[in-house]
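Next comes just one chain, in C-alpha cells: the form predicted on its own.
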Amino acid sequence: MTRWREALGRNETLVALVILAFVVAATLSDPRFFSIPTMMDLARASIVLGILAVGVMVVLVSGGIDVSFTAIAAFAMYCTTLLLVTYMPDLPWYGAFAVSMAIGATLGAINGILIAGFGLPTLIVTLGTLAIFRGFLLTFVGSRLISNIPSEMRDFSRMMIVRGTNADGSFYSLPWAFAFLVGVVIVTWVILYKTMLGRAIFAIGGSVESARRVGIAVRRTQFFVYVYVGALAGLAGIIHASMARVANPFDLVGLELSVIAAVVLGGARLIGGYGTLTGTLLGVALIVLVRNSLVVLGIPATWQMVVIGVLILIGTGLPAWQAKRAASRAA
C-alpha cells in the first residue's frame, strides 16, 4: 500500500495521468485526435523542445538554472546557416550540425567560466548572457530571415523514419530528426547514471560543500554542464532551422517557460540534486499536448500560457507540499 502511495505521489505518475486525461478529453471532442497522423505531429513537435529540456534538466540536477539556452540555440542556428550560405554551401548536413554544436558549446563555455570560474549566481549570469547573445546576434550578425538554406539542410528535413497515408487519405511522417532526440536521451542517461561525472553532477546539486569535501572537482563539473547544455542548444537550433527550412533569428527565444515547465513538471527540483529523463520526457509530452490540443478542446490558443503557468505552479507546489507534509509527520 505504501509503495502504491509513493508511486501515485511521484511527479512522473501524476504527469502520465494528466497526459492520459488530456488524450481522452481531446479524443472525445474529436475522434480524429487519437490517430497516427496526430501522434506523429506531436512527436515531431517534441524534438526541439525535448532536446532543450534534457539540457535544462542536467543544469537543474547540478543545482543551477539556465535561461540563456534559447538565445544560444538561435545564435548557433543563425550563425551556422549564414556561414554555410556564404562560405560552405555544400557542407554535409552532419558538418552543419557539428558547427552549430561547436558554436553552442563555445557560448555555453562563457556561462561556465562566469559560473564555475568566478562563482557568480547561475540565474544572474544566464539572464545576462541571454541578453548579450541575443543583442549581439541581432546587432552584429543579422536580423533578416534566411530562406535559402543550404540544400544539405533541406535534404535532412526530407529524411523520414516513417511515412505513409491513412485510409482516409491523411498523410503522416516522422522525420529522422526524432532520432537525435533519442540519441540525446541515451547519451545523457549514460553520462548521468553510468559515469563518475554523472554522480558528481548529482552530488553538486545535493550540496556543493559536501561534494568538495569528498574530492569532487566542482568547478570542472559545473563547466562541463554549461558546455554540454550549450552544445545541445546548438543541436536543437540547427534541427529547428532544418525542419522549418528557414533560419529566423527571432525563433526559439521565448520557449524558456515551456522548456522549464516541462522539466519541473517531470520532477526536477529547482534546488538541485534530483531529476529524471523519464519525467522530463513526460513533461515535454504534456507541454506539447497542451500547446497542440487546446484548440481541439475548444479552448482559445491564447490560454496556452495560462495553462502552462498553472502546470508550473502545480509541478513545483505539489512536491514542496509533500516534502513539508513528510517533515511534519517525521517530527
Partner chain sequence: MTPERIRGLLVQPEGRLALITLLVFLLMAWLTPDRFLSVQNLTSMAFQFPEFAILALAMTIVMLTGGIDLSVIGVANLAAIVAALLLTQIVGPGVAEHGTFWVVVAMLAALAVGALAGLVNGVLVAWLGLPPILATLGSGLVFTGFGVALTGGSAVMGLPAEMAWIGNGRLWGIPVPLVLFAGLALLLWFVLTHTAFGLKVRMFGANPLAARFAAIDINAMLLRVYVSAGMLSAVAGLLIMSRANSAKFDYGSSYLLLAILIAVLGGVNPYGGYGRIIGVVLAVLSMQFLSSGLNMLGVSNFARELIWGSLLILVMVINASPNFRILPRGWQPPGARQGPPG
Second form
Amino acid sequence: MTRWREALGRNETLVALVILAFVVAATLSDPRFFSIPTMMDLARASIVLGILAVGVMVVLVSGGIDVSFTAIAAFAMYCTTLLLVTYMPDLPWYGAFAVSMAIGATLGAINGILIAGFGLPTLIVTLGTLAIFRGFLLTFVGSRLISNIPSEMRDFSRMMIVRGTNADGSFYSLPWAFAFLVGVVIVTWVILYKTMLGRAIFAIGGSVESARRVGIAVRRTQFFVYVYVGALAGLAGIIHASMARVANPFDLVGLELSVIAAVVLGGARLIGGYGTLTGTLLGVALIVLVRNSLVVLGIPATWQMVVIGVLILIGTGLPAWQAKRAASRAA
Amino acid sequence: MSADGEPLVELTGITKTYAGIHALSDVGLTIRPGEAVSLAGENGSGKSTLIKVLSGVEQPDRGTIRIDGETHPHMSPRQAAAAGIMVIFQDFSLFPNLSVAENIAVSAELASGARVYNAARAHGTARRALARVGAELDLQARVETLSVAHKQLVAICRALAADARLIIMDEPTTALTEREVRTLLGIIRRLKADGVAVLFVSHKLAEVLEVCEHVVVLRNGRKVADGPAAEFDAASLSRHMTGRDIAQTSPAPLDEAAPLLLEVEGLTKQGAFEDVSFSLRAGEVLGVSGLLGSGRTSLAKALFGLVRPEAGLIRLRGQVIPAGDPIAAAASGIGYVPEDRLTEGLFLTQSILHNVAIGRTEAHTRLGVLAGHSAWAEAMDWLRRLSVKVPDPQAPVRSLSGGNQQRVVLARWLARTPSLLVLNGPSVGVDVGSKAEIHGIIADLAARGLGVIVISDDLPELLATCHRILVMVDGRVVDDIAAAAISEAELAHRLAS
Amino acid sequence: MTPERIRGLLVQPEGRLALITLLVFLLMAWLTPDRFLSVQNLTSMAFQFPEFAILALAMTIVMLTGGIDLSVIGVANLAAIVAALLLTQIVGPGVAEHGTFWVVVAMLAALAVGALAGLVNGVLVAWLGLPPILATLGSGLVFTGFGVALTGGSAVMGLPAEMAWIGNGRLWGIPVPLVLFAGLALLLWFVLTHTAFGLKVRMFGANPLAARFAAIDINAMLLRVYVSAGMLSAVAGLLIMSRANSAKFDYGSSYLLLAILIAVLGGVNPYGGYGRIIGVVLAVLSMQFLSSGLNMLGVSNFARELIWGSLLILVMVINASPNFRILPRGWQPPGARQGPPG
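For the form predicted in complex with the partner chain instead of the form predicted on its own, what are the coordinates?
What follows is the entire complex, opening with the chain shown before.
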C-alpha cells in the first residue's frame, strides 16, 4: 500500500501516466496516431532534446543549473560546419562530431571555471555566458546560414536504422542519430552510477559541505560537470545540423526552457542530488509529445507554450507543496 | 583497554590565537589506543578549535602534535585522515540523497583512489563496518529516511570503514534519547575493545563518563582540569567548566495572588508532543526541560504558532490563541526567542538597529510611512536598557558578541511589551558572564509581571531562573516540580528516565 | 569636498558605480563627440532606456528577497497584448471617438494583467513554496504562451494614435518614458527605505528563517513583492508597445538578461538582503551610455549582447574576489558564510 503510494508520488510515475493518458486520448481522437511512423517521428524529434536533457540533468544533480547549453550547441555546430566547409570538406562525419564536441567542451570549461573556480551563482553565470557565446558567434563567426553542409554530414543523416513504407505509400525511418541518444544515455549512466566521479556528482548535490569534509574534489567535479554538458551540447548541435542539413546560427537558442522543463518534470530537483535518467527520458518524451502532437488532441499549436508552462508548474509545484506540508507536519 | 600503551595522539603546549584572542593557550592532551577521553567545556571554551587542530584543519601557533610518536609540525587534513583521525561533526556530514552503503563506503573508496564505483565492494565495506559495531541497517535505504541515532551510526561506520583509530565525536548525545545513548555507549565499548580510541567533545558529558578513562576540561582556552574519569561527576564537571558553583541563585518568590496568564490544555502534535497541559501565572518563570527529541522545542514552537498542533487549546488571559499562526501569537502578546540565534534569530548582515526595530514596524507606521527616528530611538532605548554595548548601531549585528546578540533578539521582543516570553535556550553559546546577566534580565522581567517560559537542557540554568520545571520525556510532560524542591542530580535522573 | 569625503563615497558601492557611469559617459563623449553629446542623441536615449530600466526595477525588488523573476518579459508582453487587443478587437472602430478614454482603460487593463500575473507568481512562491527560478520559469512560459495563443503569434497592430503618447510624447518638454521611470524609481526608493514593507523585504532577503521567527507576515510580503514586479513589468510592456506601435509575444526578449545585468551591476545581491535604487539607476545610465555609444560606433546588436554578457560576468568575478570588491561585505553566497571561530 505504502509502496504504491510512494511509487505514485514519484515524478517518473506521474509523467509516465500523463504520457499514457496523452497517447490514449490522441489515439482515440485519431487512430492513425498510434502507429510506427508516428512513434518514429517522435523518436526522431527527441534526439537533440534528449541529448541536451541528459546533460542538463547531470548539472541539476550536481546542484547547479545551466541555461547556456543551447548557445554552446549552436556555437559548436556552426563553427564546426564552417570549419569543415572552408578547410576540410572531406573530414569524415565522426571527425566533425569530435570537433564539435571539443568546441562544446571548451565553452563548457569556461562555465566551469566561472562556477567552480570563482564560486559564482550558476543561473546568472550561464545567463551571461549564453549571451557571450551567442553574441560572439553572431558577431565574429557569422550570422548567415550554411546550406551546403559537407557531404559527410549529409551522408550521416541518411544513415537509417529502420526504414519502411506505409500502407498509403509514405515512407518512415529512424536515423542512426538516434543511436547517439542511446549511447549518451548509456555513457552517462555508467559515469553516474559506476564511477566514483558519478557518485561524487550526486554527493555534491546532496551536500557540498559534507563532500568537502570527506575529501571529494568538489571544484574538479563541478568543472567536469560543465565540460561534460558542453561536450553533449556540441554533439547535440552537430546532430541537429546534420539532420536539418543546414547550419543555422539562430537555431537551438530558445530551446533551453523546454529542455529544463523536461528534466525538472522527470524529477530532478533544483537543490541538487536528485534526478534519474529514466525520469529525464520520460520528461523528454512528454515535452516532445506536447511540441509535436498537441494538435491531435484538438488543442491548437499556439497553446503549446502554455501547456509546457503549466506542466512545469504542476510537475514542480506538486512535490514542492507536498514537501512544504510534510515540513509543517514534521514540526 | 590498554591505558598504559604508547600514546596514539599527544598534543603538547598547543596555542592558537584568532585576531589577538587566545582560543587555546598551552593545552596538552594525550590519547592512547582503545581509550575514551572526554573533552568538556562550554561554548567558546576552545573545544572546537582543538578539534580543528587535531584534524589538521587549523595549524596551531605553538605546540607540537605527535601521532604514533612522530611529530607533525604542519599537519594537513589529509595527513590527519591518513593517521586515522576522523571527526564526526554534530550534523554528521552525511549525504541525505545517497544510500547507507554509499555513505559508509565513500571515505574508504576515495582513500583507495578507485575510479570505478563498485556497489558490491561498497556493500561489503558497509557490512563489515556495521558488523564491527554490532548493528544492522538496510544498506539500500536513503540516509534522509533514517532517525538521528541511525545517522550517527552511519557516520561512525564511515569513520571505521576508513580505518579510523581515533574517532572524535562532537556533541554526540545532544540529539539522542536515553535509550539511544545506552546503545551508543555499547558501541563505544566495542570500539574500545577493538583498539579504536574515542574523544567525546561536549558541554554535557555526564552521560558518557562511564565509558571514559579520562576527562579533560577546557575553560576560556585553558585546560583547567585533567584526570581519571572516576574523579568527576556531573556537578564537578560543570563547576570546572563554568569556574564557579552553580545554582547558588534562585528566583524571587512568586506572588501567590498573581493572576493566571497562560493555560495550555491537551496540546497534541503527533510525533512531537502529546496531551500537554499546564498553566502559568503572571510573574512566573516556568522551565521546560527534556532531552533533545523529547518534544520541548516543538512545544515551544507550538506556543508561538510556528508548529500547528492537532488538538488542544492555548489561552492567554482567557483568550484562545489561534493555532499555528506566529503573527497572531505575536499580536496577542507572545514573544519567542529561538534556540539557534544565528540562523533563526538574527539578520546577520543587517544593522543592529534594524534587527531590533523589525519587531515594531507597525507601531511606528503613520499613513503607511515608517517614522524612522522614533523607531530607531525606541530600538536604541531597549538596547540601552539591556545594557548592550553598541559602538555603532548601524554596524551589522554579526559584529556583536554572542551575549550581546542574544540581547538584541530579546530587545526586539521586549520592545513589543509582550505578556509572555518563550525563551528557547536563552544562554546557549553565551559566555559565563553574559549568562549570569541574562538570568538577571529574566528575573527582572518576571518581577515586572511577565510570564516567562525557559526551554533548556542546562539544568543549573533552569534551577537558577525557574519557579517551576516541567520535565518532558517522549513528548509527554512526566513531572511538574517546584524548582526549590529538587536537586540537579535528581532532575537529571528524571529527564533521562 | 575633502579627500576624506570622496574616499568615503568611493567606499560605498554606489559611489564607485557613479564614477564608472561618469567614466563611460566621458569615454563615449570622447569617442564620438559631436554625435553622442547632441541634444538629439540625449533625448533619444531618454526615450530608449526606461522600458528596460523599469524591468530592472521589477527584477531588483524580487532579488532583494533572494528570488528572481524570469517572467518579467512574458508579463510585459502579455499585458501589452491584452491592452492592444482590447483597443483593436473589442473596442475597434469606437476608439477613434474617445481615444484617450479607451487608451486609459487599456492601460488599466494592462496593469491589472500585470498584477494578476504577479499574484500568480506570488502564490506559487509564497504559498506553494516553489523555488522562484522554477515558478517564474514556468509562469513565464505560460504568460508568453497566452500571448501567443491570443495573437496566433503575430503582432497586434493598428493602435489608436493616443497610445503613442506614453512612449513617444513629452511632458513639460521631458520625454514621458523618462518621467515615468523617474517617478517609479522614486516611488520604489521611497517604499523600500521609508516603509515597514521595504524594511521587511530586505530583512527577509537577509534571512528568511529569522523573518519567520520574527513574526513577519512573509506570505503577504512576498505577494506584494511579486505583484509589484508584475505591475512594473506591465508598465514596461506598455512602453514597449507604445514605442513599437504594436504588441507581440517576443518583443524585448533580450531585456531579461539586461534587467538581471542592471540589477547585479547596480549592486543588488542576488542572494537577497542588499540593494539600493540609486545603484540600479546608475547602472541603467551607464548601460544606456554604453549601448548608445556602441550604436554610434556601428556595433551590431549581437555584439552588444556579447558586451552585456561579458560585463555581467566581469562584475560578478570582481565582486567575488575578496581583494577588489565593489560590493559591501556580506555579498557572498550563503554557503560561504562562516560562524566565528569557537
